[in-house]
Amino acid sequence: MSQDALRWGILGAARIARQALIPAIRAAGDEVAVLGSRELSRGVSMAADLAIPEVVEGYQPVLERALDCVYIALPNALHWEWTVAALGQGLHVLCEKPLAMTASQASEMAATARRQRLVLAEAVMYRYHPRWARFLSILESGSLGQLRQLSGTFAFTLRQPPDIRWDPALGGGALFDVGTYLVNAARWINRREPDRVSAVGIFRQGVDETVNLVLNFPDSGQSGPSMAALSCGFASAESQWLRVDGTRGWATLERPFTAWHGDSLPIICDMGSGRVEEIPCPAADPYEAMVRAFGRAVRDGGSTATGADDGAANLAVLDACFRSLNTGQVESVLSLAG
């Protein structure tokens, strides 16, 4: 192990943790040196399995521990709570997405990183595969003409309770769950953030099962208005694509937010000429590339794609479409800086 090497503490024993961050930092060269646990059992199997050198009871003794960053994967309510008590000790945090519950937490989340000069991001690992930026390079090219629809689908079938996910006090529901990577592509293709939204939803067990969303992106001076028209949820067969539809073609990507290792999957588009095309794409690892991306920023006192500032930006549109649930009205975003 290098001598620049992070050392990392996990804040929960979460599957994700276990199947993803963990080996993701282990490849970039860093060191899991601790792993904090509410049920101390499951820790100490997680920690036997993994070969972490060291499990303790709760999250506090995680923070007092020697290191330089923590990975937070717990439940959405816990996610301010920890990420604040980790940066008042002194730690880069690395948080499991939503960064917070509402834009306000993850905006102050944001302004106590800024003041202490630490690296604050949050796990929106699909960002950094590189399938995405030859997606982007396509939408940039101009080969589609102006964005003008942008449409797509999460959804899966969620295992009845006991899952966290039904969990209405641990910020369970379809949007803080899949419905934030569709907002967060969404706002990330069209470089600029949306005005209104409206939203539908089925509540089951005192969650959104099941949610669809319009999100009004106004006209920018450079390029027109656009729409997107989103759906996500927990009570259906497994489906995960994302389509951009343009003024001379289009472009879709399938399983955009979920491919990992084995998963060399192509682009498919029409660029204006008529024919359909499918553009190879390199399988990999965008936990790892996530992780090494985040390593940079602290050993730089740089930043990431993902920071704080984008996940409270990501919050302030979901805080909209919870509000347009409850209301049946279209509503507008809140500008951050009000």
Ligand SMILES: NC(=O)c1ccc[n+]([C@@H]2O[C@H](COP(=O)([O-])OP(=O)(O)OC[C@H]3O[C@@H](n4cnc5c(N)ncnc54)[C@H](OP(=O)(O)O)[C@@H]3O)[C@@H](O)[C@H]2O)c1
The other form holds:
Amino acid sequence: MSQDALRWGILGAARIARQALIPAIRAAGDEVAVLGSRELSRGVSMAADLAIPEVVEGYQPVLERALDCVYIALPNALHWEWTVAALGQGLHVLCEKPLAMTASQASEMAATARRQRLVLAEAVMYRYHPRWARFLSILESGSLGQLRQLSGTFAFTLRQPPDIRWDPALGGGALFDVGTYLVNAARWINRREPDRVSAVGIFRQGVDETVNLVLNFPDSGQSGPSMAALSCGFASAESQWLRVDGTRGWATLERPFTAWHGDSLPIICDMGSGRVEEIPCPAADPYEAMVRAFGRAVRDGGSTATGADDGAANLAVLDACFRSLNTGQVESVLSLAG
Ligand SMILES: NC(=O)c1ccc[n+]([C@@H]2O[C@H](COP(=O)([O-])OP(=O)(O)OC[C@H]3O[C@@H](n4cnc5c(N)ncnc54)[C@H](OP(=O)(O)O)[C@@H]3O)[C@@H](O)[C@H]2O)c1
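Could you switch over to the form predicted together with this ligand, since the one displayed so far is the form predicted alone?
Below is the whole assembly, all chains and molecules, this chain first.
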């Protein structure tokens, strides 16, 4: 462990903490100092498996330890409360996606972090995978001509309850679980915000099980595709892809969001020649890259590519998607300033 290794606390013995984030924190050279769990026995069992030196019951005692930062892997409905509590204790926060349940909550979290001069980042790990830099460079190179249309799907079969994603009170549903990635990617590719959205969905057990979205990006002379047609859901076989069509060619990413170490998935494209090309992309661990970027922001007093303001902007679009699901109308994306 290096001298300036960050000391992390973990809130919740969550699957994603166990599988991805705790290994990533260690791979980045930082220290996992303490785990908080509602049930001590759950926490003790995970701490034993992962050699975490201290376990406490509940989350507040974690915030009272001598730490630099916390990772919040709680159900979506608890992100706001525990992020604000951690910032209040002077801790930097890496919080799982979506950052909160509404743009207004996320804006409050962002403002609190700014006031406290602390780093608050949303754990949108896919943005740190190097194949995305390659994909964006193709889109921005002009080889596909003028970009017109973005399409994408993130769907899989979610097993029956109990699972936090089937519980509306905990922030369940497909839009928050996987639709958030599609909206995030459409905004990132466009480097601007959509102004209008339309959503149609199927509800089951009180949550959105399958949702189809159309996002409209205003034409401001920028080059991103002005329309995005996206679908997400819990009710079909695993399907995860993203495609951008231009006036001369197209490019696709298979598994755009969860490619990990071991997955060397190429970008497949036709850059106007009529010939389908495969551009190799080496495997990488986006979680480790995200933790390293977070650590740099903490040490340098900077920010990350997936900061709280971006998380709030993403939620402004999700807010509009939920309104559209309820009204059956096209809905405007409300400005965060207003
Ligand atoms: N970035 C990614 O790749 C990725 C992937 C999957 C999930 N996620 C996000 O990570 C978060 C956790 O997801 P997960 O799949 O890891 O969930 P999970 O395994 O169900 O873990 C959630 C944890 O929250 C705690 N919790 C507190 N109140 C709870 C309640 N009322 N019911 C159930 N659990 C409660 C539990 O920890 P204790 O019992 O130990 O307190 C539980 O282990 C979500 O926000 C999700 O969107 C991100």
